[in-house]
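The chain below stands alone and is given in structure tokens; this is the form predicted on its own.
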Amino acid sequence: MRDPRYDILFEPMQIGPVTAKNRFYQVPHCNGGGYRDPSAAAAMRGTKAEGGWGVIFTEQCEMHHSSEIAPFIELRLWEDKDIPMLRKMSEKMKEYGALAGIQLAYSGVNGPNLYTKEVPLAVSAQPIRTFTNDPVQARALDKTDIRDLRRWFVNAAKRSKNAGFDLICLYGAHGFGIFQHFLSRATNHRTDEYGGSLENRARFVNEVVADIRDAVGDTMGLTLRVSLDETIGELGFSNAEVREFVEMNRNLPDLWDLAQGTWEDCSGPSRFKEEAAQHALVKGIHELTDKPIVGVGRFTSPDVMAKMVKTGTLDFIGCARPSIADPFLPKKIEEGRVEDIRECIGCNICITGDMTMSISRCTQNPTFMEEWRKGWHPERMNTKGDSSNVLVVGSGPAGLEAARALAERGYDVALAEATRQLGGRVARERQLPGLSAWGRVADYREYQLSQKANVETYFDSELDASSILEFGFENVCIATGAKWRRDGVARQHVVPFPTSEAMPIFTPDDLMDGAAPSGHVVIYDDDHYYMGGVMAELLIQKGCRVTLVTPAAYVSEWTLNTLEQHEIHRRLAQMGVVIELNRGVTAIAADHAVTNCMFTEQLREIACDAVLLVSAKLENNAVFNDLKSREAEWADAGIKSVKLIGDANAPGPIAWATYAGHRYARELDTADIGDALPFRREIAELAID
């Protein structure tokens, strides 16, 4: 069943004293659950084990209480009490033959210790380097501290073994781990035997590896995660120095885990990073070591994966985001079902769970982190309920996912689409600069629907309430999407502000419909996600001059959570977009926009030829409201239920829409739980006084 071109991906591989059953390696990745939701995280990793991954790692695990990164929620291994939580995870990982790995992290200059209130310890005395610029400094490790830190790593390794793990990853990448802090001259300013030359800066990692080998090395594989290039200037740990370090210490770990630069580099969104983007940085490193190498690059194509191995670039195919989008990626390749893979679109919505200290989501895989909380499986639906058929109105991401999942449950599904194209907002947005990969949301579901005999798709079918009542479907799902407002209402303005009819005013929908403003265009972005920046790129491509005005402190401020804000600002600035931060728009006149400072209310006019409003959205819920007003007619029409979902219910990111569609499909014909909590959670045990 498997294409022989991919046989190489299923070869067993040795990592020190343990053997991975194949080359599919889920590198450490966060999930927003951590110590707060350990069973949810364990079930998520267990699903990947079922999906065929050969190696599965935890996320960053804080190995000592003197270095923690609150408010961010990661795993903790501070004491023996943490072992049962982690053992549950390792057991889930190993249930189908995968190796279970734990990533041990000491955050050093990245750990503000806001929870423990311990004085932070770092390689050199420096201000704490965090996402939130905490006004705290770390003191430099002295020789006693270094001896303590070595002992703490040994203790953590022993606890990891007790917790059932097969592999330990020492975290020194993305600027986040103590090992990188020793290796990089940007964070290592020491003048003793741990500073200066590369040999000295590598002393600490050599000592810790030796210590852990003595403690558990006969039973556990030891991996080292380092960045291929810090990309932070002359003092950074450069790719050339990484190569020198690997060659100098060619047999140091049992496996080299090579990540790409900063976290933003390593997990760059598809807008800015192609598949296998780290290839140039990792190519040739294999010649410098006798140990296997794993690398990442948002790998979604089995052809690219096989090429990475066959060319001697990588031994393991490292995946974080692709393993989230499809936990069964290895099994689908093995079973010859490549077309069934839910390809990662690189939107980075998964990362926002970590950045917002909440449970992560995935645009492609709405079951991510709901495996334990709701009992959702990415490849299996619950059994069909008592009714037989469903009419889904609208084929955007919510409607497509609802139709796909309902068909999987066994319902007869009619999908009515007002246009000649499936995908809704995804079909439109995939045409915008940098967003072509997002079209996979529609492509995957369109293909799956094409394979279902119990689904009928009807194009050019803009239905009204009367038509729906005549059809006789038992269940009606309204997923008619939303449209951008053209009155500026969003966060700064809760009611429309004054506008002149003489000024051409556009919305993103207008541009996606083919409208073409000209001259100088002011974009008023009070949405703060990707659309404002994308619209600016589009207008520049169309030859306009662009000024982007936003009440926020950053362009596309929420994209700080998707690790792309810096790149968005840089690209717009390089394209010549004038960026006005901390300014709103209070009025639009015939030939200018009136802007105000968000702090002083000082007004300033910006002359322009057109204004593009990127504000809030209006729900397309008229059909639903009409049906609700005629609820007395439902029974005679044979209708048991009518449900409004997705953007038509409450606009949000695409991941919110696919989740809404999946939830509708899961919950149809199930018992009403009333006021009960719709998911499971874990509650901390009270300490004994």
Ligand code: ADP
Second form
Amino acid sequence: MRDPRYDILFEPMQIGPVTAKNRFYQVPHCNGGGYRDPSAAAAMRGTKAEGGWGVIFTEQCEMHHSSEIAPFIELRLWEDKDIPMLRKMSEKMKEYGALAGIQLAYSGVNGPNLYTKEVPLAVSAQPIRTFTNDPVQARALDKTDIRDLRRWFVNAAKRSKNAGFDLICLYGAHGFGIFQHFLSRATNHRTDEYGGSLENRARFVNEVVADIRDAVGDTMGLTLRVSLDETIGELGFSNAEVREFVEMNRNLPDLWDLAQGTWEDCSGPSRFKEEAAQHALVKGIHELTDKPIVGVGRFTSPDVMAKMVKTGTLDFIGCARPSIADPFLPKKIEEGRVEDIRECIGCNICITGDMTMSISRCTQNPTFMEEWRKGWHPERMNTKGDSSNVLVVGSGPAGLEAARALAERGYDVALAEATRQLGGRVARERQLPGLSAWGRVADYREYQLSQKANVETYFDSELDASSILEFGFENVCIATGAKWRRDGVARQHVVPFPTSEAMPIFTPDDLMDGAAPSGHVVIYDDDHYYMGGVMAELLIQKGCRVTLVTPAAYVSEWTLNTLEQHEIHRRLAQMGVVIELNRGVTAIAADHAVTNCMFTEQLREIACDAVLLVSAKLENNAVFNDLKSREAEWADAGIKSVKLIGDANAPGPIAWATYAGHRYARELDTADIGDALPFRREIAELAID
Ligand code: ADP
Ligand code: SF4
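Please give the corresponding structure for the form predicted in complex with ligand ADP, as opposed to the form predicted on its own shown earlier.
Okay, now the whole complex, with that chain kicking things off.
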């Protein structure tokens, strides 16, 4: 049972008029589903309720139609019609005794109102500040608008109560949310009683809290989410000013929800931020208030969590990503199963679902946002089907997750791996600069497999079609991965381009295998995710001079979606990497690369000693193809099914591979659904004209 060291995490805690059953607090987080996928989002929150969280919040909820952040898909509470969808969510949250919280957001200077076409209202007149530099400005709120806005908050609070919530979070963190915009001199240039001194800048939040307390404060707890440091220099709402604000308004909310800085800071990836990275910013704030504090820090270690409480730094352990990677984190600590925790790796793939307005995935937890769509539960598999055994070939993230989930379902599993270690690409990539936490993908699964009697692992077992046919397993799952291409084919070049044999040319696989280019290395990055930037760091560490050439407008462009692009550029620039944006490579000669401007086609040579190609990947599908060509022999060998999954099927990020492995395990021996859609979805109800 539970280790007494962690008892403190399970103490009930009061938040205004309501009491949380423990200190595990799922802070608001997006999921890319929002109002478009309300049942999927509700079921996801419900899974966390079952997993033991004491407090569970929605993502940000646009509380009035005059401020919205389309195209991003969050929640909406614009009229009574929105209440049933939110009630469904609060009911799921409360099913196992958690407090249900809703985060009310008025985006002000962050909301371009692309959907409602309303003129944005902000604290001061300014261009809209968001990810996309929309050519839109906001008008400053006048006194009548401020009165209206106060009333809209009260209306939203009453609707939240009606929708069954226990807690309201007023959003004023991450640079988002009107409360921060009033508090920060960067966004508040007013000369009336709402601007100037800190007391004046804090007037609006005081008024709204008082209004909401009057309306619903007898039954609902009120929390205020502010950033610990706006991190934009002197003008911003700095950590010192946050402390002053808390001290001046000691008991303003029923709980202080202290986020780190910008969203990029607060959700910093493991490549740039350690666990509990906010510690210095939050330490000591407790003495300035009598109200409880929740803070975040990608907490996955119960020891760190207990320390945060014991040292009086935090009262609640705030988690977004750790609760996504393992919705059952509190339950596992409570049941003394700490080693079963599926730790977040800090890759921020979950955030890409929001940034791309699709739906979120999680590298570690493939069931995230599939709880309702596919009926997947993070801790329980469907019952075993008719066949009894499976051979999984390859132990990368796809093969490992397939083996783990199949064993959980009750199949006898043999896992064959060509090398002497589990993890495939993860075992290799975890050695690269900044990626060590990604090794948790393999560690978690390796431990789980070690606990199961129905899994056998075979190392040094590079299988071919003949050996697989000899073994005679009923089901064969091929998860043999992919290799980086050596010919530079990706997006700029769809067929190979001229390269000289005299130039040493490398791929990321070569470097991971220990190859060591020297001198000046040109990296040609036409992949655009993390690998190009990571390779640049590695080469600098090894003493090379590095020029990174990319046809994109940003280094590691896709990492805009993982909120780390700016950190990658900063780190590479600080390390001395020469960054050439909007340029491709058209030819590689004996002693130089020929680069071209993506707009003018103007050519420029870059003299170098080696070229590293970060381009597309080639699937390792030869074993699968051989087996396919020998399909006539399957029946005699006792084989019922052969399937290709993961990178060997179609290369992608690690999360795509764990998803593929999990899906294989779920769907084995299930009925063929033919042309039917493989998941549930909701579509908007047609209005009666
Ligand atoms: P994925 O991301 O799809 O899981 P990886 O490339 O990470 O793919 O992992 C593939 C794994 O498969 C590697 O560990 C590799 O050594 C192993 N592998 C490749 N071919 C064979 C084979 N023929 N037999 C056994 N293991 C193989
Ligand atoms: Fe953590 Fe990555 Fe999962 Fe997000 S996607 S919760 S960062 S493991």
